[in-house]
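First comes one chain, alone, set out as C-alpha cells in the form predicted on its own.
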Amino acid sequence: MQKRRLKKYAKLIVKCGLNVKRGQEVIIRCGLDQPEFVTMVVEECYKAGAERVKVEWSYQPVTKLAYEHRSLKSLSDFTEVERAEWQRKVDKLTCLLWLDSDDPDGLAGTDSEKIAQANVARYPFIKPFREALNGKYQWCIAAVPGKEWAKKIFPGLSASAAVEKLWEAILTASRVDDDPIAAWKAHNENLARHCNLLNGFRLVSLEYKSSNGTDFKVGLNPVGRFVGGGETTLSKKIYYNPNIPSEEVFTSPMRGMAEGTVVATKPLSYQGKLIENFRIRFKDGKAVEVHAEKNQDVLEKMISMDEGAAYLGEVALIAYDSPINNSGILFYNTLFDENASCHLALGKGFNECVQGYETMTTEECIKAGINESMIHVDFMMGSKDMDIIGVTADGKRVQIFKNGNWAI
C-alpha cells in the first residue's frame, strides 16, 4: 500500500476522528499488525498538538491463553493501577482510538461462560467511570488489517496479497481520496439532512417487513431524536467522528417496545467468535427466544449479561445500496458490517438520543427511556427487499425505506 494513502488516513482519523486538540492526551489501543501505521498515527497526534500518546498493543493469541489459563477470580480482579488509569481518563478527557485488527474467530474455543462472569463481575467498578466520561471526551474506532482477518475474508489469496486487498477496501469505505477530510465534511452534512428529516416526522415507532421472515415493530422514544455523523463533547465543545467508516442515522428505541421477529443478514462477530445465521423474537421489547446455527450458547449469554441486555439500545438506518455493501465484501467485523445496511443494537442506548440530555443526568435518561446495560453489540438485518414504515404521533405512515433503500 502506497504510504501517501497510509498518511492520508492517518491524518484523517487524528484530524477527523478524534479531533486531537493541543494539549490532549492521547491513547491508541491496537494490535502488532500495523506498526509502521501505528507509527504515522502517533506522528499526526503529536502534530494536531498532543501532549501525550500512549499505544496500548495487544496480541489475540495472548489475550486466549489469560483467558484458558487464568482463574474465574484473577479475570473478575479490578486492581488498583486499572482504577488509577481510568481516573486519569476521566481527569484528563483522554482521547481514545481503537485501531481493530482482530481475527474474527481469533478467540474460537474459549470458556463463554467464564468470560462473561469476569466481565459481569468487574463492570461495577467500571461503570462510574464510564459514566463521568460520556459525552465528554473524543473517541474514535477505525480498522488496519490483520493477517489472520485478510485471509478470513478472501482466503483464496496469499497472506500479503488478502492484507493488501483489505487495505484497498478499508481505505475506500474511509472515503481516503484526494481530500478525504474534505470528503467526511460533506458526508457529514447529509446525515445531518437525512437526521432533520426524521426528526421532522416525530415518528413514534418503525415497523420493518422482509422476505427473509423479519417482521418487527419497534417504538421510538416520545423525546428522542435521530442523529449521525459526527459528535461533539459536552465539556469542550470539539465536533469528533467517532467511527470511520459510518453511514448510519440512528436514534436509541423506548426500552420495553419492541415486538416481533428479526432475522440477522451476516455474521455477528462477538468477543472473537462468529454467531452466524440467527434469528431474534421480542415480546414487550424483550428478546425472548434466539435461534442461531453457529454459535448459539454465546449468544445466549450475551443476551443474558445483565438485566438490559435483551432489549435494544439502538435502531440505525443505513441504505442497502451503500459503499461498504456495494463493495460485495463480507467483512466479519462489525464496524464495517453494520455500515452496509440497517441494523439493531442490543443492550445500552445512548444518552445523545434523548433531546436535552445535555443537562440531564445518566438516571434521568434511563427514566426518559434509554435502556441500560453493560454491553452494546450491533447486528446486522437490512436487506435488499426490506420496507420500513414510520408512524407518526398523529397516525400519518410514512414511507421511510423502500426495497432496502431511503423512500424519503
Second form
2 protein chains.
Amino acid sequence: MQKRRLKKYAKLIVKCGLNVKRGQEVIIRCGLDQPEFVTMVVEECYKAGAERVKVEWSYQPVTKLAYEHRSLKSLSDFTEVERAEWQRKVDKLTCLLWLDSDDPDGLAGTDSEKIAQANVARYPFIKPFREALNGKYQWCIAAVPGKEWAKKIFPGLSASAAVEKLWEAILTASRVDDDPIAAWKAHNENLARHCNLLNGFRLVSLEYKSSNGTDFKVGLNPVGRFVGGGETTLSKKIYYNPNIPSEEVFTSPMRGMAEGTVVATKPLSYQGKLIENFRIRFKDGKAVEVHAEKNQDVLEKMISMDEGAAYLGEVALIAYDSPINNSGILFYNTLFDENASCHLALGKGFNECVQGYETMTTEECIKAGINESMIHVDFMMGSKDMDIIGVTADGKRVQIFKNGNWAI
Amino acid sequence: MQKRRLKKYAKLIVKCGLNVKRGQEVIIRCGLDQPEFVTMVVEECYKAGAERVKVEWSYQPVTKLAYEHRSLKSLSDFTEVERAEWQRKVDKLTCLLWLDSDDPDGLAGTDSEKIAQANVARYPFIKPFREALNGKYQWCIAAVPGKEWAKKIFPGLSASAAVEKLWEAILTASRVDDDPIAAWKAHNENLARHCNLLNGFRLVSLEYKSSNGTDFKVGLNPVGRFVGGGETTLSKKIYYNPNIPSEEVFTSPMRGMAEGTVVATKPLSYQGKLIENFRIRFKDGKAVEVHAEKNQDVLEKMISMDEGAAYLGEVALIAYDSPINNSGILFYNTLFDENASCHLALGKGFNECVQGYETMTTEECIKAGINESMIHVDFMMGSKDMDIIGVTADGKRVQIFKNGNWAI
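The form predicted on its own done, now the form predicted together with a further copy of the same chain:
Full assembly next; the chain just shown is listed first.
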C-alpha cells in the first residue's frame, strides 16, 4: 500500500479516532504484522502533542502457548503490575488504541472453559477500574492486515497479495480517500441525523422478521436513546470515534424484554475461535437456547460467563446496502462485519444510551434497565429481506427497515 | 535456518542459558525480527515448568520516536507501573532473557545528552531494585538476526541471505551443533580450568603492550578472583550461563589502579550509536582523556554518566585465536565482539569477582575495591601481537598472553 495513503489513515486514527490532545498518554495494542504503520501512528500521536506513547505488541502463538501451559490459578492471577497499569489509566485517562490484525481462528484448539474461568476470576479486580474509566477516556478500535487474517479472507491469493487486498478493503471501508478527516465529519453528521429521527419516535420495542427464521422482538428503554458515530468524553468533553469504520446507529435495549429466535447471518470470532451457523432463542430477555454448527461449546461458555452474559446489551441498525456489505467481503472480524449488518450484542450495555447518563452512576444506569456483564459480544443478524417495525408507546407501528434497508 | 537446529538453540537458551526451574516466571525482551523463534523459546520455558512467560517486544523506530519527541521530564519519570514491575522481579526472582537483534546504528541521530540525563534521573529509583536482585536471579543475553543488523554485517548480500548468514554465524559461535548442551558442559569446564590457573598465581597487576599503541597497566584486587562461563545464583544455587556465546575469563580490577593508554580494536555500539577508532588514557584508575574518530561526544557522555563511569569494572581475557575472531566477522554487537577479543569494561564491577562475595553486601564489595556505576560498557582492545604480563605480590612476572594468545 502506498505510504501516502497509510499516513492519511494513521492521521485519521489519531486526530479523528482517538483525537489525542496535548500532554496525553497513549497506549497502542497491536500484533507484530505492521510495525511500519504502527510507527506512523506513534509519530502522529507525538505530533498531536502526546507526552508518552507505549506500544504493547502481542503475538497470538505466544498467547496460545500461555493458555495451553499456564495453570488456571496462574491465569486467574491479577498482579500488582496490572493493578498499577489500570490505576495509571484511571489517573491519566490514557487514550487506548487497538490495531487489530489477529487471525480470527488464531486461538483455535485452546481450552475455552479454562480461559472463561480465569476471566471470571479476574473480573472483580478489573471491574472497579473499568467503572472509574467508563465514558471518561478516548479509545478507538481500528484494523491493519495480518497475514493469517488476510489469507482467511482471500484464500486464493498469495500472502502478500492477500495482505495488499485487505489493506485496500480496510482503507476503503474506513473512508481513507482524498480527505478522510472531512469525510468522517460529514459521515458523523449523517449518523447523528438518523439518531435524531429514531429518538423522535419514542419507540418501546422493535420487531424483526426475516425469511431465514428470525422472528424476534426486543423492548426498548423509555429513557433510552439511539447514538452513532463519534462520542464525547464525560469529563474533558473530547469528541472521538471509538470505531473505524463505523456505520451503525445503536442503543442498549431494556433488560429482560426480548422474545423469539434470532438467526445469525455471519460467523462470530470469539476469543480466537469461529462460531458458525448459529441461532439463539430469547425468553424474558434471556438467551435460553443456542444452536451452532461449529463451536457451540464456545457460544454456551460465552453466555454463561456471568448473569448478564445471556442478556442483550446492544441493538444496532445498519442498512443491508452498507458500503462494507456491498464490498462482498466477509472479514471474519466484528469491527467490519458488525458494520455490514444489523446486529445485537450479548452482555454489557452502554451508559451513554440512557438520557441524562452524564450525571448518572453506572448503578443508576443498571437500575434504568441497562444490562451489566463482563462481556460485550456483537453478532450479526441483518439479512436481505429483513423487516423491522418500531412500536411507539401509544401502539403506533412505524416501519423502520424494509427488505434489509432503512425505510425512514 | 532449519527448524530442527533453531529448536536446539531455543532449548540451549532455556536449559543452559537461563536454566528455568519449575514454577519460575520468565520475561523475554526482544525485537520483532524473529517471532517464530521467540515462540520456540517460550514453548521450551513452559516445558521446563515456567509458570508464566511474558514477552516484552520492542521496535527501535518506536524507541527512537520516544527519544525524539518526549520531554526530558517525561523520559526521566519512574512510574508506579515500573516500580511494580521491578518489585515483582525482586519478589519472584524472575528469569530475564534478552534476545538481541537490534540494528547497532538504529538509534543514530538521537540526542545522547537527553537520554543520558534521563537515565541519570531514573537511576536512584532503579538502583535499590538492582541491588536487591544482584546475584540472585538467572539471566541470559543471546542473539537472533535482525534484518538491519544482518545487512550491516554483510552489506553485499540481500536481506534474506544476510539474515540466513547471520543465523549461521550466531549458531556456530553459540556451539549449536549435534549436542549443544553437552558442548556447553565441556566448554564451561575448560573456562573453569583457566580461571583456577590464573587465580593460583595471586596476581597484583596486568601489563598490556601492543604495536597499535596500547601501553597499559591495571591493578588487580588482592581479594579478587577470575571467573568465566556459568554462574550460580546466590539464594537458590541455580547454575546458569548469562552470555551465549561466552569465551571470556574475567575479573573486576582494583578501583583506582589503571595507568596508560588503551587503543580500541573494534567499534563500540552504545545506545544505538557506533563509536569508532577510539583510545582512552587512564590515570589513577580513571579515564582522563578520550579520542574517537566518530561519536566522540557519545563516548564522553558515557564516561561522565556518574562518578564511577570513568573507572574500570572488568578486565577480560580472550585468545586472539578465539572461534568468533577466527570467523572473521565483525558483529557490531558486544555479545559477540567481546568474545573475539581481550576487553575492558567501564563502569560497574561484579561482586562475584570478590572472594567470599556470597556473604558480602554490595557496600562491602565496593569497599573491597569493586567499582560502582550505573553503566557497564565493554570495549575491545585485544590485538594480534598483544603481550600481557602478570605481576605477582612478590614481584614475579608471569607471561599470561604472548602474541595475542594464551601463554599459560
